[in-house]
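Only one chain comes next, encoded as C-alpha cells, the form predicted alone.
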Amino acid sequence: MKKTLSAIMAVLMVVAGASAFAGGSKDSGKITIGANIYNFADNFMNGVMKPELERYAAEKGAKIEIVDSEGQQAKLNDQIDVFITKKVSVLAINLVDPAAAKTIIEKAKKANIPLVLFNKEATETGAMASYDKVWYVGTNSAESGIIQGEMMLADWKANPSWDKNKDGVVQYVMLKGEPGHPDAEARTKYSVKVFTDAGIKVQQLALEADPNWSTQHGNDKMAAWLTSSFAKDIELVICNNDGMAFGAINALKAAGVKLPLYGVDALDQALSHIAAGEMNGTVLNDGVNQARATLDLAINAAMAKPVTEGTAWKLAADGTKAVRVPYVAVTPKNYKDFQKK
C-alpha cells in the first residue's frame, strides 16, 4: 500500500502529540476511572489495551479499576451500577453488545457521570446524541478491511501461482470474529470488496464466526476446513484478527500446508509469523493510542474540560463525538518498524 510510510508518520505524530498531553496535572490524582474490558479472553483487548490503560492512568496520576465483563452484557450492566455506587469520576467502557449502548448511556446520564466508550462503537440510532457527556474512541471499522484487502489484492496480482486452479477467481475462507461487532462486520465486507471493486471475482468457501476471536477457534476451524471436501480449493485465508490467525497458522503447519494468510491487530506474535514467512500481512490496530486517547478524554471530562483540550486528538467532523485512531498496513517489507526495540 503506497500510503504506508505517510500513515506510519501520522501515527508517530499522534504518539508524540499524545505524550505532550497537559491534562495529567496534579488534579488527575483526584480522579477515579471505572473501566472494563468486554472479555479478558480477547488477545488484543487484554494483551494490548488493558496494560496500556493501567500504565497510562498511572502516568497521568489517575486511579483506574478495570473489570472483566466476561462477554456478558448483563454483567457489564451490574458493573456499571457498582462503579456508580462507588462514585467514580468517569466511566471508560468497552461495550459487550454495541446494540445495548443506550442502557449504559442512560445509567451514566442518570448518575451525571461522564462516559467514554472505547473500541466498540454504539450501533443504536441516537444513542450518542442522548447524553452530552458521552464520547467514543476507536477506529473507522471499514478502514482495517480496506487496508487488509489492498494488501491481499496487491499480493494476489504479484503471485499468479496463488490462483491454484487458474480460474481467475479468489477462493477464500474467512474467520470472522464476533457476530454483530462493528469491526468484524466491516472487515468481512470491505476486505473482499477490494477484490470485486478491482474487477476480480471471489468465492467464499467457508466463513465462521467466533464471539471470542480466539486462537483455539481459529485452529479448530482451519483444521476442519483442511479435511473438508473443498480443502484443495482454498487459495486464501482471511482472518479478522491476529488471534484467530495464530490458530489457523498452527493448523496449517500441523497439516503441512502453506496458504496465503492475513490478520488484523499487528500483535508481536503476528510480526514473528511474518518474519518466519507464515503470515503475509496484518493491519496495525493501534490499541496503545486508543487506550491513551480514551484516558485523555476521560480525564478531561472528569475535570469538566473540553475533552480534547491539551491533547493531539481531534473529534471527527461527522458529529459522532468520536476520536478515530488510524490503522496501518504491516507487511513483510515494513514489519520490523513495528517490532519492539
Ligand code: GAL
Contents of the next structure:
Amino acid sequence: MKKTLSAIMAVLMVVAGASAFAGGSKDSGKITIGANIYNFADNFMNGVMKPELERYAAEKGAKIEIVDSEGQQAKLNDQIDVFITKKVSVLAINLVDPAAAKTIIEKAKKANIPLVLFNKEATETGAMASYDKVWYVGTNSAESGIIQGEMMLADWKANPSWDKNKDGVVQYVMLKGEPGHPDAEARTKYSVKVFTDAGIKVQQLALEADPNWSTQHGNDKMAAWLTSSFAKDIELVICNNDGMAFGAINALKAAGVKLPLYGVDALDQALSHIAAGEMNGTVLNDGVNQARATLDLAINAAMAKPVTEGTAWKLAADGTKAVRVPYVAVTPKNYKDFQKK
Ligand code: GAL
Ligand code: CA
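If the structure you just shared is the form predicted alone, then what does the corresponding form predicted together with beta-D-galactopyranose look like?
What follows is the entire complex, opening with the chain shown before.
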C-alpha cells in the first residue's frame, strides 16, 4: 500500500513539476494563501511587503488573503484558526510575538498545512525543527547592524567635526525597534559594535524602544532628548528603522538642530531625506524580494514540491530552514540607484 502510494505521488510530482514555474503555473491557480501582517500601521510591512505579496501572488495566479493582526498575538492565533477552517493551501505568517511561534507551528502541523514564516524570525529554540513543513524567509539580522555601523564609522572618520566635544568618544542616542525582535536586537548591538571593534569608544546617552517601530515614537523621543540635560552632547542618532528616523527628523527640524542620522529599510521617503541632506544613510531591507521568496516557497510547499525548486532562492546552510535576503548600504553616493524610475 505504502509503495503504491509513493509511486503515485512520484508520478503526480513529475506532472506538477513539468508545468514549471516561470510566469505562473496552472497548478498555482488553485492555491489559496492565508497571510497576515503583524500590524498594518508599520511603514515597511504595509508599504513594501504587503503590496508586493499581493502583486506577486496575482502574477503567480495564486489567491492570497492578507489580514491585519493589529499588533496582537492573540488576534493572529484566531486568524490562523479561521484560515485553517477555510482550508487554505498554505499559510504565510508574520509573527506578532517572535517568541510565540510554537503555538502557530503546532496549529499548522495539526491541520497538516505548510507554513512559511516571514520577516520576524522565531526565537524559541526547537520551534523550527518541530514541524517538517515550516520555513522562514527574512534576512540575516546582524548584517543590517553591521552595514549601518560601517557607514557610520566611515562618515565619523571623514568628519572630525562630528565629535563635538573632541573627546574621541561617540555620544549617541538609539531609537530601537521591538524588544526581543531579532532585527531590533541585532541592529542595536552590531551598529555600535562596529565602532568599538575599530577601537573607537562609544557612549549611549539614551535608548528608547518601540514594539511598533513607529514614526510617532521617533518624534516623541527625539523631541524629549532635544530638551533634556544632555541635548547638546548628542553627536549621532542611530535608528533601527526608517520609520522612527522620520519622526526624529521632524523633531530635529522643529528644534532647528542638525545631527548625523541613520536608518534601516531604504523606504522611498528615506531616499528623499538623503537627497535633502537630512539623513546620512540607510540600509536596504529588500522587502520586495522577501515577499517574492515567501510566496515562491509557499506555492512550492502547497504543491508538495521541494520549497526552492525552480526558484533562485537557497536555504541557508545553517540548518535554520531559512531563505535570507541580503541587505545593501544606501548612502548619499548611491541612493539614486534605489529610487523608483
Ligand atoms: C523590520 C523592519 C522594520 C519593521 C519590522 C517589523 O525588518 O526593518 O521597519 O517593519 O521589521 O517586524
Ligand atoms: Ca564626542
